[in-house]
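As structure tokens, one chain now follows by itself in the form predicted alone.
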Amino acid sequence: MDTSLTPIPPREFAPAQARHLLLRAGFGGGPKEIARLAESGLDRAVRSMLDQPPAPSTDSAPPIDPDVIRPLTEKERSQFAKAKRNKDEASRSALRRLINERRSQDRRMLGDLRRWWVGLMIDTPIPLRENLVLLWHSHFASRHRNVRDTFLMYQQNQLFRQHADGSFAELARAVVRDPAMLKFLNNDQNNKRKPNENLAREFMELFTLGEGNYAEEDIKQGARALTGYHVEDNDFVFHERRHDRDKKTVLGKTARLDGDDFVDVLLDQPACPRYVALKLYRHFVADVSDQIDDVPSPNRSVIQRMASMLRKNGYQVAPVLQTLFKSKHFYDPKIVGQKIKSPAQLVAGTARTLGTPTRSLGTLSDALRAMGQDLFDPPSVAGWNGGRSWINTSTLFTRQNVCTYLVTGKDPRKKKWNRKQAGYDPMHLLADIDSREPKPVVDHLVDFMLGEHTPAPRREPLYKFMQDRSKGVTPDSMIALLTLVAAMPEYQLC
């Protein structure tokens, strides 16, 4: 394997890469986007994925009352006081109704909210900021389960895009005063009396130094750091009687420490950038461990170049991303097509590769849950596995099925179909080859769809398949075919 990261010749730089690239730093393209990603050359494709406007502070998000989660207004504490005292169960119970009333508010507004994301990955003309969103995502991951507040959910998914491919250093900064985190990880009942470790602790193991490189007292003097970050309603507060204004150490470091402090020494730790690299190179390159100690020596030396570029550009996403995407070592023959896709990928990626019309985001939104990612709630403050943790008989049938849905518009729940429902002409995919034979088709759907490494020995059946259908290449035909490319199991790769 090639572990250089010094960039292809521009002449190698040909439709099987522009292919790859399009399905690591976003979700894949059709045809003539690889076409043109290909002929644009190594440097402008890489700068076309980077080189983007900053994030908008809305994105024609679903409309998310942040007001539906509030605390009770000193009326209604007045009144539910009152009717404890009086023991009034009929006003008490009025306002327990009102209460759960927004809770279910809020669960319909995370249904919209989740909708509304897979949308967004399926139709961004900016694949790679929505794939970032992921990473973090899944980095700083909060749960809405114990968030419960979907506004303070998509406030996080906002800043996510806000810093998609900036500063790390930044995006650690503010996610160490983001409300979705600070409650999810109970930091709003962090005060001097009572520290409470849980980010503290999570900062350390999960979003910056890995497991090893840190001690029990650091956590125990961290969470001092971070007593009185707190919440108040939708909104980031200190409250500083309730900080610890004592010195603390934490990793050597010595002084009357706050919340940003404790984020800067952590920057500052030679474990840092590595761990961050690691995870870079684990999303956008290779499945490998999470343990740096475990990733083969070959992998580990080029996450240990990544690390010294991020520390020598101040913790910059970008230059570490542009060199990666232009690298020997990412275009490698032992790289390429070796990566589990996510559920979002496969999704997102079959949409935008095969140019299906808009199906049912809520149906493509509950097939993400059923394959294991389930937005907004991953399963812990760890995130997602990723990897071959994707890939078990129950989400590998759900992974297939959805692939179908995405082609003929058939919901695998529901029993009837007809090919009306398909609302789907696949030939625009062959526009660029002169030929309608079966071979050359298949050809050029398997290189685009699997890659020009798929052998021969994998093609036949489908060359077979193709020779055998009476009315030759017509859309039905097409669909037919697609759903059998989507169904193998190198389409599970990327």
Second form
Amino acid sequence: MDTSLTPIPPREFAPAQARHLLLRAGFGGGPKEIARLAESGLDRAVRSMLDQPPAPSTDSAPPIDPDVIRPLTEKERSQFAKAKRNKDEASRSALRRLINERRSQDRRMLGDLRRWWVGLMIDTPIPLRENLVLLWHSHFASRHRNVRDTFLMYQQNQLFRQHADGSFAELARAVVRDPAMLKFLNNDQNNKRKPNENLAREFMELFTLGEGNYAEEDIKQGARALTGYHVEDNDFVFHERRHDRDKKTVLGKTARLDGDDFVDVLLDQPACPRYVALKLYRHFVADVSDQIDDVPSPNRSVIQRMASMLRKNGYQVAPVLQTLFKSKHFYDPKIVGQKIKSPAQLVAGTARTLGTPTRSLGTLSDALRAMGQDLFDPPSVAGWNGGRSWINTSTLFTRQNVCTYLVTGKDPRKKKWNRKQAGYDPMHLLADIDSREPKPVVDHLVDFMLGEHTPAPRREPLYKFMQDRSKGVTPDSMIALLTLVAAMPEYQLC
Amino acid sequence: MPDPSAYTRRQFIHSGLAMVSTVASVPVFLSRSSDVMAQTSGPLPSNPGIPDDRILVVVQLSGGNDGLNTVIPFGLDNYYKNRPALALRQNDLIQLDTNTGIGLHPALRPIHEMIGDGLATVVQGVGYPNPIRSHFASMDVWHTGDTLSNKGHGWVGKAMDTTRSKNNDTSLACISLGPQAPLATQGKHIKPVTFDRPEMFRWAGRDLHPALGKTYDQLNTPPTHQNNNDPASFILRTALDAQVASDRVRRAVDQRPATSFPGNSLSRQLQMIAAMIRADLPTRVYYVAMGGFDTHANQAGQHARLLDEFATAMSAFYRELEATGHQQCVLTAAFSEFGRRVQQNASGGTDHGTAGPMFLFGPQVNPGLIGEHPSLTDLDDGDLRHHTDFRSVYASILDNWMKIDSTAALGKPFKHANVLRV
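Would you mind giving the form predicted together with its partner chain, to go alongside the form predicted alone above?
Let us now look at the entire complex, which starts with that chain.
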């Protein structure tokens, strides 16, 4: 395997490489996008992926009301207290009902938020940004199930978008003041008198250093540094009186550390850039172990060079990605087509590459949950593990079925399907070839959907299938063919 | 909101190019592939090594169950001192041991009844040396049975690996319910069949046209003797396992239960397991998880609801097994990755701790209360010292119930905890 991070020769950047770049950096693209990228050449192609205009204006924002979940007003609180004192069950249950209604409204907004994000992944002109938001969502994982406030989850999602390919250091400093994270890891209850260690622990173990690079005592002292980092309604607030202002020692550094200092101490550790580089590598390059010691040494050497780039560039992510996306390593045959797509990549990628109608965003976001990637509710603070953990006997069926849904439009909730309901003309995928003979058509689609590296025996059943269609290559038989190719094991890879 | 389970439906009425599917339950391609695969077309043999009538169910209580408010040492003074807001009053408890003063949380009444019927036991103070307080790392320890390097394969998977032989199909040896296959069930060779909902457990493309099903089967058949570890081969093998498991499992869980189950999530999962046991699947280990035990704040009400779900589900499960005549075959073990700190925190909750109780169910258990409650005065930095190593419970389950040499799974022999009568 070529582990060099020097660029491939410009002439080697052909449509197959453009396809690979689109799949890994974004969610994949249609034939026209691949052709355009290949023609523009390696440098401009990579720059166009990284060229990120400022975060989208609020015009495209989902309908999120920041005040659905809000603290009780003074009046409500005194009503509650009075009802409790007087054992006034009627008033108490009325107030409880009010709160429950707000919770239900919040759950509905969460559905809106999920649909909005899936739609954005499918439609965005800047797919790398959404791809990075997915990475940070999994890295700095928070769960709505615990936060129970959709606006805070949205706010956090926008934070990831704002810092997507910026500086990881700035992102980490922002996360330690992010209300969703502070709530999720109970730091809003971390006080001088009774420290709560949750945020300190996860910041070291999962966000910056990885296990084994700190001691239990560092967690205890770090928790003290984070005391008083609280949330008021939708905003971060520093409660000075609940903050422990004494000296702490974290990883050998002794000072009157506060939460921001604590993050800076972690960012100064040599383990940190390596840990972040491993995350980037696993997200964009290969499904290696999440334990650096278990990563095969060729891959590890690439990660180490990425880590030193991060350190030299003040944790800026874009330069690392730019080098990576041009590198010989990135286009090595042992890298191409060997990574398992995340459910979001699969769904957004299928819609983007095949140009299918978007169908129902609600159905798509429910399918993501069934495939193990419930947006805004990752399985734990460790996020999604990715790679082979996406694939099991049941997620595999759902993965195949969601592709069937996108291609055919057969509503999974209804028993009937009429091919006219497909509302999709797949013939545009054949614009670049003149032949309408089964074999060249199959080859063209397999190269496009699975990659040129797909061996001949894997194509045989598809040739046979198309040869057996009495009407030849028609929109109907093409829809059937796409459904089949998308149900092949190789389609799960990118 | 659309129901994700609607992804697969057995029957479709079609128009246009589609026709009603009449796909045979076991795909034709299976019967003509390799010797190993040929086994799946006939009745499935069970695994040598594990007696046919022995099944293990593992229930994972995720998040770190507060053991001190589950099996409650009301007789130890420090309990009330450390838990001023969270302690349960002695009068509200179900008393188990009046000498030391041990009682059960009132929500565990169904389990107390099971103890009376000889169907449940509580192992006190279960843990391991140098406890880890991270959910993930501690869960890995429990899943691998390895306290030193919590990597590699799972204890169930490693044990089941030893039952594997050339003429023995193990594709359904282990079933886990939930979104992801737990590490505990992952062996070097044995991989669990995993699903959340049985209705989703099938490829919907078959319903479009019969020709699609045929080509799909060809595309998802591994070449014979293929044993590559590249990702495409891995997915291909998974596809084959899914195909075989799909029909059997869906047929099994379509049955109505003989008794009634509560409406909670753990009960729904255990109801499916009871149906699969009743349908005589060759499955020897079932794995389920129930989450929500990470009670850092406002614990009291939440914890009571969680314990109620756990207790009513276990009780309903064994009533159903009794009604279908399978009670003798099923041993259940319930664990959590750690207990919680002795002292409550300032948020009306508790933080990550160490040792906690394990529960075992089935007519094979030594009913009652096993082991001693950890001391509330001799603490390890504010945490309980474990009394029984969890691996001594695993060892007893593997050696005495599953009849699998436990050293294969645990790396070395462990003294058996006195939990079983078999």
